[in-house]
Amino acid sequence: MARILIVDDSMMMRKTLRTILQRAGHIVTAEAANGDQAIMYYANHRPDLVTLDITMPGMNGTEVIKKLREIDPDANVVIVSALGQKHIIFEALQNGAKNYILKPITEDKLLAVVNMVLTHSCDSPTPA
């Protein structure tokens, strides 16, 4: 299974994502509460995939994606976002995010998108 970095400023959301991903057999290598931590943890752990909240204090998700892509142009990033942030999601996809999931998330939606991105069978981003 995959090694995954969870990035979200909400501790509750990080816990939810961790529970779902671990139950599916994935390994959560680290959890970051902000963009700076995300970049540091990515550089240290080189996960197979990153789940990334788009709206966080300080550096937003789009800025994080740009920095992650400097470290690794092939970084697999899945945006986790609320519906009202369509313009930010679009910007994140233009900057290299592989797909996105709209909150509220469900286990089925999360795992479907994660598995799709990990198997590289996702030709174009589609909402889950």
Given for the second form:
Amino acid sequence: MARILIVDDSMMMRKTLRTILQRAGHIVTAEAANGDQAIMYYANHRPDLVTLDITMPGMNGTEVIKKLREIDPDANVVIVSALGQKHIIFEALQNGAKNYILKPITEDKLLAVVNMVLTHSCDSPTPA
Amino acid sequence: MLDQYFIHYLLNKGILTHRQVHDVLAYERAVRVRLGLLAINAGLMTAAQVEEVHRLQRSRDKQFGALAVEKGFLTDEQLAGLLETQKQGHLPVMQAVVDKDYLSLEQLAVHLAAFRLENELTIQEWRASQPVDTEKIIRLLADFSPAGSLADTYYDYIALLFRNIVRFLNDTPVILWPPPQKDANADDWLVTQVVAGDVTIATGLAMRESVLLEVASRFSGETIRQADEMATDCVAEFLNVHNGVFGGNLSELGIAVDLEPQHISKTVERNDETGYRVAIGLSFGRIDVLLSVPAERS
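Let's compare: the form predicted on its own is above, so bring in the form predicted in complex with its partner chain.
Shown next: the complete complex, the earlier chain at its head.
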């Protein structure tokens, strides 16, 4: 079970992600509809993982990752992206995203990626 | 392919309404035996493998058979055999027109003769016609040639949208060409998204509120009765997913694009519309697809 922050400008996507994650036993600590909210909620809640829409009005996903990593260099960020955005995903991974998931979202796909990132995160040595 | 073209001919000549055409295509689709079912029946694939291929089809623009071969579930030879079996059980759309009592056999024969004459088709060519190919139908009915180098991209875009309407909205689209006159409420809502990169296209879907609610309901799998944020988000997400698959297809051709955030708005009267408007008929109404090069980038 992990504490998860959902960041997506689409209410439909937030609802879909929340339903799947909660059904799997995770706790959705907050939902942000834009980058500014995401940074504020991350600082307040310090979730174990963030699902982050890469395409949002205003601050885009890569900019959000950079800000999140200023708050927490070990932030576990999973990018949520439509197909056909390879180079934006690559840029996000280069900037510290841990993994990505392509729309349309399915339960299997989402939980596999979330669990993989959380498992690797647990395996990592905790900084002193 | 030609029987599908013929059905569009009947539509565009006003012989059948778009709802009747939709009924015919849906009936034909329902009667056609699915390849996955045939594969299970022949003991070539398990239900789980068929499901896996169906899931893949939602994110990759490939036919069932091609994906099944790619996954190693079928060989090329097995696929060819299944396609042949499917063809034998295929109900031509013309049969469906008669079964649905939209035209008598005599009326059908008259229109068919006129269609063949108009399109200069011999009986041999008619009989040799291939199974349905959406892109070919769109190329026959729509004319994007003034778009020059973007014409092929527009044809591909509309053909993919047809496939995604089947995949995500479970409906059978028909192209209305030339587009019928805009009615006062046709553009209640407009969702747009720019696909930007090596090629840049402004894409949009305009629709009545009733159509917006049905698209939202079908895409989300929930009943949505109000045109609230949830409803508009669902339609915007449908466009986003479609454009994402389109971007993936372009990427396979070495063309890099990104998607900008979608915008959705209640439409105001637009007198400055440029580009192309393609009307797509669905069982629950009409969606107009808008394609253009954004003004500041043309």
